[in-house]
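The chain that follows stands alone, in the form predicted on its own, written as structure tokens.
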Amino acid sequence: MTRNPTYGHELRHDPADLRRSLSGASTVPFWLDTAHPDPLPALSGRTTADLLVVGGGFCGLWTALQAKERDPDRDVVLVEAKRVGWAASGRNGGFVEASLTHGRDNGRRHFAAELDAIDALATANFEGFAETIERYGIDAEYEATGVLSVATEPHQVEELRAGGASVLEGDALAAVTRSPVVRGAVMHREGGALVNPAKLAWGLREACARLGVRMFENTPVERLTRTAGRVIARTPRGAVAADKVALATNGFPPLLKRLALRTVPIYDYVLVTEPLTHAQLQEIGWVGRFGMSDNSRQFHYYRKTADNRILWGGYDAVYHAGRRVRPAYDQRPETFERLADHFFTAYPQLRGLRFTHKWGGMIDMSTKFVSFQGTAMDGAVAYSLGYTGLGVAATRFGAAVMLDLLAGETTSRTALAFPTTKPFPIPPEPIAYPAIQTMRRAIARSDANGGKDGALIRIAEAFGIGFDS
């Protein structure tokens, strides 16, 4: 009987040819590598606004959109300190996800008691985000396709058929999938949807210019201020006077000095391939158009783009001492290199095919793998991070709760201790580095121990502290 092959940190493959398929790929994001909406023009002295939002990704623009739509004469400005979409939004791998929980094993673990009803709120805030894609016309290439869950290793195939769901093995199993890699799988149809997240972005943009938001580019704000009852937002060439603010910053070094410690910046990596010819598809038995996901704590998302490329990233985590974010952190040829090998583990058939794209992007992780928002300033400033790599449509959800809260509404969203239940801090340097590069040598051996958790990850949940790749 032939063994399946696994994935590993050891590389399977000629180190040469792994370079040679990598050789010329653009560092830009493959959705960002496209022709870019015009510029917006950056804040040039002082202006007032009835709600500021900070930050011109997923969340802030769902948080100015929905703004606008529950009061259109709301005076809404929205500041970003690069380009909007620029970061975490426009380099996903562009899943949309309607859990909020990251699942409900997660779910359970955190907030049993009220899982039902996150549940009911997840569905309505999924369905509320492809509503308001078709209603502004936005082409953001959504595609309610579903996405098909893999197992990899034995004990997955075990955990899928205990989760109750049809699990494909076989013919069923090749149907959908041919890669070696694969040992069984359940196609999950509802609640998963596929977009392009730098048109995503882009739309919102446009959608939210066309209900009046005043927005701003390249217009960071250094430090807030209380001052007669308004926030100042001071930027380098001005400033923004509001009496509400919305910080929608993700894993950038948050403004309020409370965050600094409930989230850490963690990089994840993804490659794009040249397009795949029908024939090539079809020998490796993916026709449709779903995404995949693999279900090991150090775990793979692949999709196909609207010219049938495949997107493959995950795996790694990588955290960087002190917290930081920078430029050069996008890219990290150790990581290309294992994805790659990984890539054609999985896809043997297609060796020789090269990858037209390569890059890195920052994941606002919490211990509780979930978002939070809250206030500060007596009410005055709301916040919204903590997504852990399920933003694409979660934001949109935790862009409601930080309105609500910022209108001092008790909702289905406020009433429940999930949006606000602060995670686990994680600690300050020099203790964060070890502590993660622990933690993640604890989930690789989870995954080599057929599942089986140690006695550290076991520690850190019972303290609700979580940790995936």
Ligand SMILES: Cc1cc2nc3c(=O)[nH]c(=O)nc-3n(C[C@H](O)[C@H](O)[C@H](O)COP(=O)(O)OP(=O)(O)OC[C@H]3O[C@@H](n4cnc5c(N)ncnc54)[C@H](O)[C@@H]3O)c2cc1C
Contents of the next structure:
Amino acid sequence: MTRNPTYGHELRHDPADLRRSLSGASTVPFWLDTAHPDPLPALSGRTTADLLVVGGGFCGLWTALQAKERDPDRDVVLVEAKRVGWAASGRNGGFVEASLTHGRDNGRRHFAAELDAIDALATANFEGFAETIERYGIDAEYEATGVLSVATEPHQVEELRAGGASVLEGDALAAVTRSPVVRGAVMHREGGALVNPAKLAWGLREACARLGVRMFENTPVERLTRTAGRVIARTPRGAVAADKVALATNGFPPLLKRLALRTVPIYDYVLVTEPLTHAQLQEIGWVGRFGMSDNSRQFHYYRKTADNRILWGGYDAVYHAGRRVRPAYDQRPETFERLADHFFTAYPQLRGLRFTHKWGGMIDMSTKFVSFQGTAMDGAVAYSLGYTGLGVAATRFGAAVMLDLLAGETTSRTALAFPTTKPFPIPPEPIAYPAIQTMRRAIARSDANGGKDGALIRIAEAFGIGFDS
Ligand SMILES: Cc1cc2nc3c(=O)[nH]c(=O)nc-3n(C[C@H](O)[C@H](O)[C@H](O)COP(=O)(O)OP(=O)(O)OC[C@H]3O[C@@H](n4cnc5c(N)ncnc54)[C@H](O)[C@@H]3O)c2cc1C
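Switching forms now, from the form predicted on its own to the form predicted in complex with the named molecule, please provide the structure.
Shown next: the complete complex, the earlier chain at its head.
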């Protein structure tokens, strides 16, 4: 039977009130709304490198850093089209999740035979992530808090129970969160942490600089060619001739044609409130530092910042026809109103609270929700993409796989089929847009239908195709 789910498309609050709560909010992502490190020079003229890394988000930064850690004498150059950390890496929720498979259930669906080995690598990667931040003294506001997984629908409580963990209800639930829409929750203390993502990106940039990585900002690579055993990366005012190249360009238009249909750019949106007082936090029962996410297919994620604002994101996942990526898409008033509506549904106690920041960003969705790596140009170029909505920790792993592949080494990572298994491609237009819209509607129906998937989702999943953020 279809019922109105807790969080729906239709607004439950007066739109004028919602607009008021959003008025005056900055369109700059909260994490980036602060003094930036000094810009790095743009590349001018020709240079050479043992390894060229293209892209200055987490994936590129982890690649450059680990390349230097493996071989300090290696000449590593990183080029970034705009500023380091401006894109997904500096504007995400800051949830650091150990899982490399978008959760264990999704891992079992696609990589059952390798799941235990993948989870062991995921734990090692998660630990290595925290250890690296510590070792380089990066102030990324890292907090090993865990995540509270909350159920807002009856069937989600059953799903939490089926997971085997103890479900918090009644007083135990009220001790961690007080919201009229939360029916039960499970605390996952292990494998979940929080960071300030922009500070992490800038801290990694600083660590790379200390190890001698030569970095250039405002330097987009326009084209890659292979000449005399080297890869030539052309930029507007110069070129890099490199022995090896690592592509860490997320869902931006890829430099390799073969990647064009492997992922789709999906926009995800976030609000941040003004800081909450201790009394307000007590009123909503959220005195711990852990982040939360609900268990709907169209889910929300929420967490506190260092100064006790609430970051509230998720739900809508928007695809623009033609796989277009545009700065204008970072703002979407109708989604912001819906997110504000859902926020006050979750926390009616906070009525009157204002949002200070609203933004969106592009995630790179793969149909398995899992990143993948591979090589091109006779093994001289490696790529890593498709992190979907969980790339903060996973990019460190993807970076390591790229370096393994470029070295031609079999490691505990490349011995598995998982990293190089390609997701089912998503066809070009005119098929992509209607197909994705149909899938989105099916997912909304599934949430409204007690989590029961319709035929479309079941058939798609049988082919290993999913849609998620
Ligand atoms: C709103 C939002 C919330 C999210 N929340 C979370 C979360 O809480 N936890 C989590 O784990 N993940 C989250 N994610 C996903 C996560 O942010 C990404 O998976 C991760 O940051 C990807 O890192 P990246 O380096 O691959 O991509 P990016 O950060 O996008 O970096 C790619 C870089 O490559 C550059 N580039 C592209 N093309 C070229 C070129 N031709 N030449 C030079 N440079 C180029 C771009 O300018 C960009 O800076 C979220 C994403 C968004 C958008």
